[in-house]
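Encoded as structure tokens, the following chain is the form predicted on its own, with no partner shown.
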Amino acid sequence: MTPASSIKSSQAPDPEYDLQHPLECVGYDFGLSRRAFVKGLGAGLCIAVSLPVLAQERESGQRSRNTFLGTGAQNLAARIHLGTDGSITVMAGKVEAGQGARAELLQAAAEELRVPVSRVRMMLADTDMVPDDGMTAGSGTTPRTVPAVRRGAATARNLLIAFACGQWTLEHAAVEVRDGRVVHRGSNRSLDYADLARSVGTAKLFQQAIPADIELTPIKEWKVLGTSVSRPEAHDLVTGAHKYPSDIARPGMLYGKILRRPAYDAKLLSIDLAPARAIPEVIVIRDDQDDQFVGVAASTSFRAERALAAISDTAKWGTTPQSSGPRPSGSKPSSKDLFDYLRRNAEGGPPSNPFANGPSVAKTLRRTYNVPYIQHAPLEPRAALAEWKDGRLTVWTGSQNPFGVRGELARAFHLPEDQVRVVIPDFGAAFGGKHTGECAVEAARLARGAGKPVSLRWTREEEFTWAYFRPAGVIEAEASLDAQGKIATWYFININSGPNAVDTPYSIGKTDCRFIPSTPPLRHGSYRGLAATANNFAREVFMDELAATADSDPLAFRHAHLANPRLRAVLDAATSHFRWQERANRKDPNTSVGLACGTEKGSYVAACAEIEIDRQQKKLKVRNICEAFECGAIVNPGNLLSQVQGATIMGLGAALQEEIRFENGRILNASFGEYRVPRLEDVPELDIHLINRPDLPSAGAGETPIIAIAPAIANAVFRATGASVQALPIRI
């Protein structure tokens, strides 16, 4: 990335422009300073919560950040603020992208503080104000950040008890905390968190680390956790009052556009910037050291689009053999050649099956499964607003990785991280697709060149073309059956897609399960369920084909290889509610049923699907999906149901319709007109069953519910047609 000092504009910044009032903003105060933050919270005390020392902590005491896990709240970083007015603010580094983290974290704090959720304010994802809790990814908020917030809140509650007992000279057993007050059982005397905040004498206590053995409320005693708490921002969302990243404005703000290459391997040879410069209230930014970066900033989005169009017409492009884009140099495969290309470019080549031709093998089966690139298709494309002031950079954007984006910006502009602030308002979805900060960096480049805040909003076509994709993959599967019809050996190799859920959950004597990287022709990254979507699809489809080879019912075949009681439980629940045996025995040539199960991220899922096939028109319609899901103790049943429903519908798209088509360095279907995601007419009857396990810790639920959908549908197709389904999306 080019240093900020080399970024030039074709027009000098306005010397009159300056933010004299950093708290001013159109419709919302997104310019909160540290001083304003403390002032806004009111007088009070911050309780610093430290997590146990990480293994990678350096001897100097400085931790190296793990981007995924974060460093957690440290002694000098506030987790909870108690105001003298009775207000309670909880800080966390997670983001709200529609998955319900804000409500869940409020519940966690309210449970341990013994207050209603309405008493707690949640501050999320402002790198100046909150601890680094790592990316909001990998279904990690529930198993990691919820306990961290609970520990901080429990610390606050214990300090309130100790404060009251000190004031009244009582033993802890003589008091209880209810509705945010510590009450003496004998006299009904009470003190609350505001009293604790006003007590100067307890200030030093608030600087201590959280005790390692802090006691949390047992699951069986939950009053707030375990209930369906609505999203606290729901009113603003439905009324349109909420400000998404693309809605945020700053005084004097300009609107930006970036000149995009017509193909991944294209190189800008020449361009005439004069037509854009001639348009009033337009600034053209071109990087002196990176002549490929050209952008415009204008007083309105219309002017920006007009200016970009004016210079786009003058741009001349060539092809470079060494592209800086997603495509590697050399071979240029199209989506038609994709899977052969991935296999040919697998690191070291696909390994041979170590169990081939082994003794005591009655039957063998070998299959190759292909999954294409697909888009995340978030509701809100990437957007960022960047502002420079006194050498310090602030960016408001939508990302799952606020501290990671801060690091990207710091590296891009050669700034210390404490000179970069990233603020993530609640934004419109990600599904694993917003871990990176490319839009934030682009907005900052434009803002630096223009000398004013710049809002950059990617179009849907830009999102389809320049964001990363779910990895495509080739999966080689080979297994043998013994004389009793049980799986004797299992060989399962994922090429390119990833290692998540590559290991089989079934009980098999000899297994070889591996991930082999390849050279990806397109930029790829995380996705909802990561590679588990591909691996579970291939494994569960292969299991049905093995069952047929063994002349066994697919449910009975799985039971014969399932030792994991949690996976067996969801499979039994789904097939029971679906009435598997009854539906499987129906003799209707136009309908069929299939099932699948799997585990990932500490949670378990099973799904049954009923489909209808129009053989003449080669059309497939999913009529019913029954899914059972278990993720330990349920934290918020209403939100969990929404998560499972959403994942199920999203899984339909990958199963039936979604695939990125590309050729000659261009995406061929970069719009919702040509890339079809599920619509209301595609949604079948959903029968979702949540299995609560209060005897187990809570796991995340954002990803695993998606992994059983595609294989359940594919297995229904296999049952109806006898034809092996070896690729997504499914074709009849």
Second form
Amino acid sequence: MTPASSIKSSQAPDPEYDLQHPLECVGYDFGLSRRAFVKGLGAGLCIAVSLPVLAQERESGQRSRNTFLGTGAQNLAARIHLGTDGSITVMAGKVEAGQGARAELLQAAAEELRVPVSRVRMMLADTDMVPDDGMTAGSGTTPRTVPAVRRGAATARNLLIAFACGQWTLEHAAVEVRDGRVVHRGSNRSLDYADLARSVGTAKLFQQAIPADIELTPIKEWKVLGTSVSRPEAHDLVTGAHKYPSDIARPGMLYGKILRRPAYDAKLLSIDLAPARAIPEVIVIRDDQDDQFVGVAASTSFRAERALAAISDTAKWGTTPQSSGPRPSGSKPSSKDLFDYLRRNAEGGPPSNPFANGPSVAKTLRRTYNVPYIQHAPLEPRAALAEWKDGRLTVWTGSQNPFGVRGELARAFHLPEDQVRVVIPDFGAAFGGKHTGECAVEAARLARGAGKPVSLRWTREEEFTWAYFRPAGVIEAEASLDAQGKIATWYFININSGPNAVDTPYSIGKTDCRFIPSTPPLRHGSYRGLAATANNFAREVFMDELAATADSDPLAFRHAHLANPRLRAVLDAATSHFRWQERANRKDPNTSVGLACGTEKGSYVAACAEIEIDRQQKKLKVRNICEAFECGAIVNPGNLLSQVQGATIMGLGAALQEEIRFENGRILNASFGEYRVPRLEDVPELDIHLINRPDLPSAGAGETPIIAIAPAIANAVFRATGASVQALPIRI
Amino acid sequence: METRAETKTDARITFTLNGESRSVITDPDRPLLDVLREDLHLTGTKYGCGEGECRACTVLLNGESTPSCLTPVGSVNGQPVLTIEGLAHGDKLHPVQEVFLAEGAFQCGYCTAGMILGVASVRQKNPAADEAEYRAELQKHICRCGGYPKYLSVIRRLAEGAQTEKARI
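Alternate state requested, the form predicted together with the partner chain (shown: the form predicted on its own):
Now the complete complex, all chains and molecules, led by this one.
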């Protein structure tokens, strides 16, 4: 398998680029020779990208940073199109994967244009049509793209005002814009955006850059932002008319399948393609440049599967996965010895605690926490439809990274980026799991080989095996308490899973919080909240153990170390709605409560959980979760609630059930039957409180609500059993 | 593909799809899901797992909530199949669709068609169904976005509506 690259070690993560992209794109080793390329696609189309430049960019990290943030709209025309028929189209490079980006961006545009949302058409994520707004990741749409769209819309509104005042020779103060029209208060004359569109000078005016400092509508005057605007695609979602990447079809399209290795490090030695070629309406695709790539394309998925099965049976592989001898993966671990492996391979070894030999302290506590690989398991597995036409490649696919996938395709096929178009239809969820374009590249390889458009839809097993995972991690924590029971020193090392939220939000005299990369045995990448899920779990569980060591109540212990007012506010809200003191004092041996809080990406969360424990059966059931969440000024309360509910429930899965098991380069639980994700009856009573802070800028909300769930439940287990929880998923 | 060559395993399969008689000539072992999506171009029915665990592929076969990924098309010969595309009457949404829409009960929407059909099957079999009956059906469906609180609102509204209806009678 391709070794996953490591996360850049960083003590101080850049707040803009959140370092949640440890993933290296798959290294494509089927690079065509220039001659083969020209032969295949015709001369005149090959403008090879300078590889040394790419390598330099990669080294500097500049490319990934540009990919993450994007270049934004170069001018107003790239952001907003006004039709002479009165239509208004707003373009954004974000994708819709269920998180509600389209509705929020519509709100942003409608607010500043002073039009109803129904007047605006939102065009998302088509690299030929929209500006590069970067990846849809890191909870970035709300804090970055919503303001970018607002600035564009406000610029257009100002142009409408200037246009009308020019026509009427009036001061700007004499007019106002309402319901899409600029109106002269004195005479009631009016002009609208269609009039502006028809004006001769407008096209030139739209070539101007969008001013970064343009005045936006103050929050207290918001009419559209701050309200629960419903999703514009809602009707198509309930009728089944909405088209996902796996639904897109093109004339003459075939269905593709890829021969997968039986284990990550297996090597194809030989294969007989004749049985597949004997099946009518099947094209077998082999790449002269890459003897490991075998695919089929056929008139139906069924036929493609049959063809693949026919040749799979003839394949000879370089390793024997079931061999009882030395593992073919050499020193690669299984999920059973994963954590020792990660520790052993920590870059430079885990650093020692600099405070270990400090002045004498009252008490010290040391713990190690293990967090497994888990899978995003979006309900729509990766899918891509690729079409080559006149040397140009178009791919429809589900990815959070439209411009990044365009770059990936351009590099893979040695094409200039303007010869590649990536279109991202709304797709069946991602959760940080679709930053890459491996399925897009595979579909394009099949389409090139077949000479026809090819739709490739990964199976669930492929998604569980060949997508990337949330990184596993080991967290070493050591703290000392002074005579007053306060934390004197804090040492907290995350090995392998990432730097997000590795720093403690608590006020502690001496801290050493670090992320140390290791050698990950599986390909890993982003996730909802990424390493904040691991770091906040370990920190908050450790806090409860320290509280117990100090003979303190978990809430009082946190209060004694908590200066951050926003974090205090959510903690107080959650504990008060939950009636923490009352429930914590209850003496029921089979019921317990726990709490946790945390902050990441500018938003704040606290959760209280009530659990029921069956000691004989070693089972636990979460009965109630009360969560308070604050992310500044709320842009869309209805959508925010959905995001918080969804993150909470996803957090339940990671807390109680989810864990990738692997051995000998194979995933052992690559199905929904064996990898359980939350279902309806797993959902406890949820009591969610959204705290609006109109005085603060809006932060994103898709991730942080997940980070308090696992530690709140683990702390309830610790409270009930006295045995500390030191691994996910939680077992009693 | 409309122009598929007949092979010796192909058979003519005729069934009622969304109220209309349809015939396909194909391999009877193909999953109904594939035939709906690839031959009949009804893409509202989704693939999620291929093992009946997620129910994104739910259709109503003889009114029963059925995973079309595990249903060979040959087995539906002569039977009525309802997909999400056949649930509304023209522009008039089915009451279950109306409630999903009103509650905003979707996130990515990939499971939505299956959820709606599952709920509709319970309601069609027993218009007075209670929450527990709806819950038993929804337990079979996966929503990875975690939209379950909204589905609970949907089925509570349907169950309460049925109660109100009963009280009126």
